[in-house]
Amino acid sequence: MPKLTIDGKEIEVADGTTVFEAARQADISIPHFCYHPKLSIAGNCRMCLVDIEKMPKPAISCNTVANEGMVVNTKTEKVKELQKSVLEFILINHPIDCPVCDQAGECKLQEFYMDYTMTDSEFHEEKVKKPKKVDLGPNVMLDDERCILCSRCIRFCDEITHTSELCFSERGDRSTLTTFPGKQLDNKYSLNTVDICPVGALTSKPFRFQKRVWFLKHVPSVCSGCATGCNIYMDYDDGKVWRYRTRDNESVNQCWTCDAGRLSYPLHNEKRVTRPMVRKNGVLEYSTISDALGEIARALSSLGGDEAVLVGSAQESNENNMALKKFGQTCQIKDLQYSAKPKDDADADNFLIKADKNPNRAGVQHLGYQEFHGGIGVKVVLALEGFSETHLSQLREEGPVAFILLATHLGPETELADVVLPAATFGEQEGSFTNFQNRVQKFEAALIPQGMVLPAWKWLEKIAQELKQPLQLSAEALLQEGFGLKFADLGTEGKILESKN
């Protein structure tokens, strides 16, 4: 456990631990580019050179391993100089068009020129010139002539992914980025290249040139495209999510997401759910709440409780689900089923996709939901909405008077239903999924419910008032009655469940 000082500071840290690592347990920030925790050292940006005592010249701190007695500088005027001198070489070629890039607001050589620099360039020759609007792969976009050669994007596609789609061709200044022959960038998780660059070489095709990013907020979430949950940021602004980040969960996910989960943001289209409906005369038309309210009362107050099922989902959060759970113990309808997207085992992989495509399949298992079975004689179904083909095909074989669903958008669901509740999504309330790591998440509301829309746990506290069975419900007391937690027992790594054995 060597013991170093850097900037004044006394600092003891793991044998082999890097300078550069060192000082960020330190909390002191050393510039870099090439740098990534999670790939392996480069050492070719020399943007983290610093200065260390009884060597004969500046060192590269990434590379460099602390050692006892070691002391370190990173703020002396030698080393200023010398991050002048990177970032001037590093722009002699790149075009200085910030007002243009979309990487604009979010770029490091940005932010860097104006932290360590902010001097006139002293290069007067013409800049190479370099491609633009290089089609790497379906989801990826190049602009070489901002690439500054820092081979992030290499490294992940050798040493995360193992695809080894990219590399660099020739030499000096004439050196591109590209891929191998014959090769894309269309790995699962290709999109993980755009957030590691460091600049506006690599861009999102479905994001670029869409928004301003200073314009976007942004709050924590959870992926709802499979059993993993990454850890995500939902950026949002005018009432639409424009994106989803990575967030940083080393049990989850590490800094990682794939393609297809980071894509799945679109919550809002054409066939968003967003009034009541009723079916009259075999069609479904728009109500007013009072009347849809009234239907469902009427088709559940005359039942007893072995004649009615209530459905959950594993697309739906773990308050939802509760909620529909107390509903239950209220109505005296015992009857606790679930339905789930169908498992893909071909799109699985040993890293982060897993062949279970719902987020919260643990969840609604842990508040007793059996996977759905239908049954005969159910007079009256109460879903949330996450049926499966299969489990739909079943639900219209047994034909039950009434099926009241609780959903966000038009679909195969709907055209079945009787009566229509609009849902919130995932993005419009706050709540948790519970991972196949039995580990507990909590997501932020980013969007205002538009129109009537609610979360399906305040449409089943209006469904009971009706019913003359009055529930109080709350986001937080559900998930503290269904999971024994509070949303700040989940902090922003989430809480593994106790077992029940």
Second form
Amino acid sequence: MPKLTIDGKEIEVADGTTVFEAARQADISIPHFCYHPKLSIAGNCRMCLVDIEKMPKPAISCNTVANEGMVVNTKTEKVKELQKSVLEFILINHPIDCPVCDQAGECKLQEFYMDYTMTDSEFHEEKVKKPKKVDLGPNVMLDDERCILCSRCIRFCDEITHTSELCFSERGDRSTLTTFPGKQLDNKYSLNTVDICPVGALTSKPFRFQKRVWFLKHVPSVCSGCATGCNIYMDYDDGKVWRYRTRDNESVNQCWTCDAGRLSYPLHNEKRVTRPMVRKNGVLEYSTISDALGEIARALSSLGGDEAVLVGSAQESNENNMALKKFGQTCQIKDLQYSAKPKDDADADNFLIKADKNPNRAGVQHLGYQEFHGGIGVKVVLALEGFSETHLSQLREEGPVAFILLATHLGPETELADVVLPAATFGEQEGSFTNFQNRVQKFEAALIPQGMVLPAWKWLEKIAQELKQPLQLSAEALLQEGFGLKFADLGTEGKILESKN
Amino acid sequence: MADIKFNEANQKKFEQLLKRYPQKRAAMLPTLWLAQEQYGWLSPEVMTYVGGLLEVPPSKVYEVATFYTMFHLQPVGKYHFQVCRTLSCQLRGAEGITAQLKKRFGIGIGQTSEDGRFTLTEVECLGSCGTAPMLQLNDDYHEDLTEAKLDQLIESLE
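Show the same protein again, this time as the form predicted together with its partner chain rather than the form predicted on its own.
Next comes the full complex, and the chain you just saw is listed first.
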């Protein structure tokens, strides 16, 4: 356990800790490009140079092991001079096209320049020109001129996905990030390279030129793409979600997210149900809220509790499923089933992507729902959205008298429904999903629901009111009642459910 | 394209090479040399083959092959003229040598003549400053060049 002094702070660290990590533990930040906590040490950017007393030359802190009695300086004039020189060197061939660069606003090079240099370049020769628009793969675009050759993306493909698509060709100022001739950067996690690119070299094709990042606001959220529940930031503005970014959670997704999940954000923006609809003479038509609620009340009050089925959804939150269960208790409907998207074993891997494409199967199961199996004699179905094709065709065959759907999206489900109420996505309400580890994870509301859209639990409150049944709900109370948890308990890492057995 | 594979002699040489190094991938440079000797240049297929032999991804072979200028990533002609362009040769008339070759074959630097016979490149110092200007034709040096000497050299080629 060596003790060392960094900027006058004495700190004791574990054997083998690098000076960089030791500084981080002492809350001293050292600027860096190529260092990444989940990747091997490359030591090629030279940005983390520090001055270590009694050592003849400055050392890169990321690759220098902390030793007993070391005295490290990271903020002295000498170090500032080093940082200035390194940045000037890195910027020699950089195009400085920040005004048209997507990374501007979240660019390490830009930030460090403002923090450490702020001087004009002394380089008056012609810059090396490189390709500015290289189609690296289905999701990633490369601007070679902006690349600072830190090799994070190469190491990601070598060490995390083990696909090794990326490499540097040539040498010196002609070094270029590229793929093997004829090959593409095509793996299920390729967009993580965009995340870890400290500059604007790698950009996400779907996000490219869409939005200036300084306009984006974000909330912590959870990806709904599969049972893993990768932690994300939902970046939003103008009533739209513009992208998901990965959010660190060491016990779930570390600092990675798969491409498919990351690109599922248009679900908040597209093909939404925004107004209630009621089927009249076989055609689904827009209606008023009161007409739709009246229609639902008529259907539900016409029969006994055992003739109705409540169908929760593994696509929906813990809170909305709990609300449906509470609704059942109030209206004496006991048959609780849940719908779910089908498993896709071919797509699954042993990293982040699960075959179960539902973010909340563990949650609905915890609440006592049975997987959808239909039932003879069922006349009314009140359901949250999330039916698979198979379940939907089964429902079609059974042909209930009334199929009431709290739907977020237009699609095959709404085509079959008799009454549709516009429900909010998980981006438009506070709530939680329970992932495959039984970890309850919170998501926050990014958007205000548009039009007549409401969270499903609010619709259930209104339906109960229409039926003259007392039902007072809130997301917090639903989580508490169904899972014995408060939102505050979930923190940023979520909370594992105690086993019921 | 026929299957990419070392011929028998090269396969033997390759196996000998592997014994020299603690790790297979360390034999990268000599293995690429062998492959270039056999095929004349390093096509993507050849680099993939070498990667397979050395148990490294093709992209890592590509990194090495592009790092060194003496590996050809494009086919070169039967006669590859490499004219030294570093200081001593430059002072003694290398530019004239290059111009003569350009004119004679109707090609630019880094290009191959249409019949695929002649390739012209400029290279850095070949360590023969005392006999400048000079060029390397395939594996041989031709020194103290003059216009007449170069003409003679070209005439002597098949």
